[in-house]
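Shown next as structure tokens: one chain only, the form predicted on its own.
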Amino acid sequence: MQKTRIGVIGTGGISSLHLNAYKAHPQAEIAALCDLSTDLLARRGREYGVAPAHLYADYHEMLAREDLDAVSVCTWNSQHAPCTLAALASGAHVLCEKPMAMSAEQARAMQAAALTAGKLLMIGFVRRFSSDYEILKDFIDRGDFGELYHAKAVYLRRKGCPGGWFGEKARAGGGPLIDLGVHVIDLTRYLMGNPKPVSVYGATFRKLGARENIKSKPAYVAASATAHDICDVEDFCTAMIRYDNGAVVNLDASFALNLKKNVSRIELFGTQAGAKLEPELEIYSEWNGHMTDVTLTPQLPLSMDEMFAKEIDHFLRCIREGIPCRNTAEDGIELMRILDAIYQSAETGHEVILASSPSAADA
């Protein structure tokens, strides 16, 4: 069987790990690459083997050119939705990072086109591949945690505006919450079943910015950073999600705050256990008529590579064999409903009631 002709748009910091894992993925062939920074575009491309007539600053171009089985997008937030469009038009597959887009109306809008033109469309929820959450999702859905009722989701920075678009509402549509909390509230929703949002309430706070006066610099810094970057995004969110279930989360998300470190971490609590996630797995129970608290042995590090390598070889895996989609754009749509919510709610400062929302299907 041939290998899958894949093109990358966007050559940014997260389109490396893409990169990896499609060049040491054995059925996958980076065939194209395509971004604005010229130079940018020629370094990936002696990384990954990619001639000079493959590169493309413009990615109509590239996708009428070539002939390709699938897409990563990997662009500014503000590009995911055209970008989708365009590749899902030519007749590729669309592994597209998270968040799915700007808004839950562009998201609908990836979906019905995928389903138009009969082709996956997989959103980069990454952190779901992660083998300390696929050991929690086996205790979940073996019922060890009883019915799962409420959910903590924390991503906290002290200083971790990566700057460059990151921190441009126009490209990144938000700051902390858009970025950080998208993997949070995700994870905390896809281990709790996958519930529908019903309700919620959230403020956003700019109070630090980019905190530019600290002489340290963030954990990671975005390749479009320049010395005059706008920062118009929020630098904390704080919501509550109500789900259809009856559960709720809590959600703390931050680009900058004064604590004493960086904090990324979920919490858990059933009728049966409880767990926290991150920096190690702990599950909270009873035995014999006692609470017990479980550290699972070995720990299994949160690997960034292992994560991708996994999201990838599935995306291939569904287009080739046509295994289920773990990360759907169903579920993209549900995150999108969510952030636009909590940023409506901010606004106007009162709960946002979310209406049912029909699927693409039945549109």
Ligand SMILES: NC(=O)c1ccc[n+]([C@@H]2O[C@H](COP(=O)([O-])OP(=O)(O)OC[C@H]3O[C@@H](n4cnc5c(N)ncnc54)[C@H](O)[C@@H]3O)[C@@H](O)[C@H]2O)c1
Second form
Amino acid sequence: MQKTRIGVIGTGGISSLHLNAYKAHPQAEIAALCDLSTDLLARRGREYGVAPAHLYADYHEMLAREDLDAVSVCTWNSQHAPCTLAALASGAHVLCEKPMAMSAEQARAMQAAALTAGKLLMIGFVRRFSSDYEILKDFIDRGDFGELYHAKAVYLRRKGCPGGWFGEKARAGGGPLIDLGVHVIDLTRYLMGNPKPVSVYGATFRKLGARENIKSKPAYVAASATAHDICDVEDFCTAMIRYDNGAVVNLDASFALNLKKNVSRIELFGTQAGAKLEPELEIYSEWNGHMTDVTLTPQLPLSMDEMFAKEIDHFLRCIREGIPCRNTAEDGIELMRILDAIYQSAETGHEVILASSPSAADA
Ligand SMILES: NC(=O)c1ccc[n+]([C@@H]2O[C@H](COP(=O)([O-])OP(=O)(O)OC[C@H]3O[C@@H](n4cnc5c(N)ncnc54)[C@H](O)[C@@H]3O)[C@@H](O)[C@H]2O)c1
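Having seen the form predicted on its own, can you show the form predicted in complex with the ligand?
Whole complex next, starting from this chain.
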């Protein structure tokens, strides 16, 4: 069977994790790359052995000239929808980075385009492929947690906006909610069995901004960061999300917050057990009438490279073998509905009730 011919749109920071995984995969061939920055493009071409004839500054040109089977969309957020729509229309399957889009409306249009084209649209919720999450999901799916009725989804950074486009609402769509919150909301929802959101209450704050006065670097600095970046997004978001199975999730996400140290943590609470991932997995339960804590031996969190290797392998197996996709466009849409509603609630100061989502077949 022929190798799957891959194109990548956006060759900045995260693309290197996609490209490493494609390069190492026996069934993939990196056929073409595209970026607005010709310097970056030339560098990536050299790094991944793509000849100058297959490097493009315009994705329409790349999609028209190259016979691509699949495309990774690794641009800033505002370009996810247009690049995905064009790639699907050209006949390619798409792996689109998170967040799926700038809004649920865009996300629905992307899903509709994938259905029309008969192509796969997978969303880059890469953390679902981390071994500790897979192990936790395995326990949950066996019924060991009973009914999961509450979770805490926390992704807090102390120092400030990563810079570049991350702080610019027009290109990012928002701040830590759409950038970091999307990861932990998705994980808690995925582990709980993908319930549908019914209402959210949220608040966002712009109090600390980029914190240029602080001399140490932020935990994460955008590849495109400069000394003159705009920062017009929220720096902190807190929210409560209620699902149709009665479960409630609390979210906290920040680029800048006066806290002791950065935190990325998930906690789940069920009728038979609870769990914390920070990032090591601990399970809290009862055994023989005693409260019992369980840790895994050995602990198994993956490196970013390993997680992306598993994500890309899954994408290729979905395309080549037709296995069911773990990270569906449907999940991407549900996440965008939640994010839209949190921003709306933050603006109005009121709870937002979400109407039930039409299934793709009804749309
Ligand atoms: N899954 C994860 O854990 C993870 C981590 C970091 C970033 N991301 C996501 O990956 C995406 C990219 O983030 P990044 O950190 O790599 O940003 P980046 O700024 O390093 O790279 C983005 C690149 O996209 C290019 N680009 C933008 N619009 C384009 C267009 N129309 N055509 C061609 N190139 C275009 C830019 O020139 C830039 O080089 C974002 O959506 C971000 O949310 C995901």
